[in-house]
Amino acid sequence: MTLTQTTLANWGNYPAIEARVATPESIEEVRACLLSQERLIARGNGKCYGDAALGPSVLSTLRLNRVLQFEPQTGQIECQAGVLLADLLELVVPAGWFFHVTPGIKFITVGGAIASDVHGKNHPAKGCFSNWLHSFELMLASGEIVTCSRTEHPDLFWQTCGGMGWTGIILSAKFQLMEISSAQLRQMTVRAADLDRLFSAFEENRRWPYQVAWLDGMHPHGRGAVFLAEHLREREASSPLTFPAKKSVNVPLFAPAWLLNPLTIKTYNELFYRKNQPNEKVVDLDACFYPLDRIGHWNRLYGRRGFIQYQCCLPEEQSLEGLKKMLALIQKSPETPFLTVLKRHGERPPEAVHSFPIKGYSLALDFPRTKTIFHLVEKLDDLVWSLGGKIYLTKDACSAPRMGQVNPSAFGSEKFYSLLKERLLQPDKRLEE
């Protein structure tokens, strides 16, 4: 087992802390580390954006990375928690399988997908990752290992899905894959001159299983483009069943802080809007689901200051007018969002108590971290709360504790501790620049 003392941050590069990181290679080493620490938190590949999975003592699962069983006939797979989705794709796609639910990056661990109960572009049809999860092995604070499923320790199963690592250490998981006959998809782009037309495009194209929109957060009317996709059938495809892994372009150094400013962001938005003309084309799995992974270390574009992502979900009946109010609030502030993504969500299963999506629409905004960004977050929190909305804890770095609608004190054990948990338990504590 490797032990290191290092400066640790997640993908947003804020906050950064000094942490003692243990990297066990076996279940026995996991237990030894767990029992030797007063408090610790499990961490996967660090692709969450805020202060989740950070703490003075961290247990990395990255060397628990074995595929334990894969059944190509049924599409059921079992693997250790530290396996990356990227590694699974190379195994399962050639056999004719894909994930029912995948987030927009493939370099996350299976354990992280469970702890965040990740969602994708097809939430109305497929829900979150937990919808397709059969069971997982969880190590409790005592070192005991329990199997959790819908029938075995069901309360612990649902506490862990979206539970941000506060119930224990996920060791392995078994889940169901989705059968595909092609590694290609048909993608259609619908461009919209304002937010009303963006919403109309979503509503008019509900038959498409995958829906996501890019939004120009600086435009007064919220123009953008909706990207719709569906899997091709085998007879329509022009390529074999292989995952089209491509070399990424790497950002080698942190960009200067001035690179992302209102002028450069406005220019980028204009070019992106012009580029995405209405069209229909065939794309591969990588281009459709993981476009950001084409740029390695793209988070460095924000400089060493890092960035803040604000991702909220609003109830369906409040979504359109609520998002208009959000954009107006942002445009009156000195902050400029570089990337803005809109998604539609369906009903949440009642037992999935910690899943982020609610029936309605979510908006994700990436802001360069400035001296005044926390003031905007406070105002956004107040607005979203008044509309009956919530935020995504996996992306959160500085929202008010109430916004995730999750109470860390209800998890019981004090063993599993993170900066996020501490912040949510101290509602009067405010972050400073």
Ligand SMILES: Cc1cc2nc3c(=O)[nH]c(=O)nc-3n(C[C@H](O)[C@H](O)[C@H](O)COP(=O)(O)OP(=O)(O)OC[C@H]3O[C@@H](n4cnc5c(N)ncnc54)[C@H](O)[C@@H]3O)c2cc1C
The other form holds:
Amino acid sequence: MTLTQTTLANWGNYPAIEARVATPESIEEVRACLLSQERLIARGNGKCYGDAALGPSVLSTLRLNRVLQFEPQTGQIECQAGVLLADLLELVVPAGWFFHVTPGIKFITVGGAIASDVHGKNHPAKGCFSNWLHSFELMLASGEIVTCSRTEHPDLFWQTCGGMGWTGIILSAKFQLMEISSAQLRQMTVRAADLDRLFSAFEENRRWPYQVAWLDGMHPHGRGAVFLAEHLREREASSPLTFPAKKSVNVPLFAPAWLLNPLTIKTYNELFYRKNQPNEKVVDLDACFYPLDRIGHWNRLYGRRGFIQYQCCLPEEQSLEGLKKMLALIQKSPETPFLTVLKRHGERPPEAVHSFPIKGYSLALDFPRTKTIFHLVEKLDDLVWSLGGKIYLTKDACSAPRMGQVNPSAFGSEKFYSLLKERLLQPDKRLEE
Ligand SMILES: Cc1cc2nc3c(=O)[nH]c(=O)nc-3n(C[C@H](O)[C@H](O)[C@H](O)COP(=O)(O)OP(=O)(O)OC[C@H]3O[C@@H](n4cnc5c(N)ncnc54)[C@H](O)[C@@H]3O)c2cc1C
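Previous: the form predicted alone; requested now: the form predicted in complex with the named molecule:
Once more the chain from above appears, this time first in line as the rest of the complex follows.
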């Protein structure tokens, strides 16, 4: 199995490294690659933001992309790990099925969904991807393949969900889909002039299965809009069960670094706030769950230096005051947050030790990677830690190692090695600006 030298980065375009990448098409090729390398890391579609799916040797699963079994009567599906959620949607939606849990992007692989144990806008009711996972096949460092489920190798099952690829290579997975009778949703927008009202809007609208908010991170009081949604029933819907993904426009080149500056972001926030008047409308699955996917390569808007996403989760009782403190810290700094997303989270099953969400609220903030961004991240880390919060490792590129609350040395094998793992094992390493 040959490995090809290439420059590789994840969605944040930072860090970018020279890596050797193999793209096997069969299980035998996966094994051959694994055994030929001293260390390597599995990679799905590189849609984590920071340094998780990066290392000197990388095994891409993108050609392990076959659906193995789909039962339209029960909604159980089995596929190889490199299948994209986008491809599954075209198959399952016309048969009346959708994902119980989906992140805000459809261009991720099933392997990536498990290794990050992704969550969606319905975490209090549906939990993470692992909640709906029956089993998966995992190739260990020795090349042996084990089936992991809640009853077979349960420790390995739970360590792999959210385990960032450090237990082995997920080859295939079997999981349960959710029945839908229409491909449309009712979506309601509630606008809020400050963070207190934004929180009230979440709390008063708990009956809606999907809740997510946009927050104006530059506004002194943290104004925003909460988007609530629920699936329409068959008789309410006007379109058939299909998944016509919206045509996307593409950002063809890296934008100049100055494009996203305080003035342009403030203007964008003002327009976005005005545009999102309180309203109720019917939208399709693509518009509701994957609005950002319509702009291909939008990460290039941040320029070649890339960007950092800081996503943290705070315990419920600390969330409102904690987020106010975070906003104050950010607004005192020279950094400018863009695309700020707030979500409510429910309880975490005790076995799901590596899943990111804890009961409370999470905030995701994108920052252009300026020369000074790491200073702000350090301060945010200290604040989030003092409030009992944590960060999401799949988005991380520069937080303090303690912040993900995962200890990489607890993962037996040294074979599975990423830059993220190395960074978390070296607490004192300073990042270059
Ligand atoms: C626009 C956008 C929106 C997002 N929204 C959300 C959201 O709402 N909720 C959420 O939870 N996440 C969200 N994410 C993050 C994304 O869902 C995760 O990072 C996901 O893991 C990416 O999947 P991938 O296939 O691209 O995996 P990669 O980015 O390639 O890899 C991610 C991790 O999974 C491991 N991995 C991948 N495949 C395998 C495998 N076969 N075996 C073992 N390990 C493997 C890698 O080693 C790495 O540690 C978002 C990302 C973007 C870009």
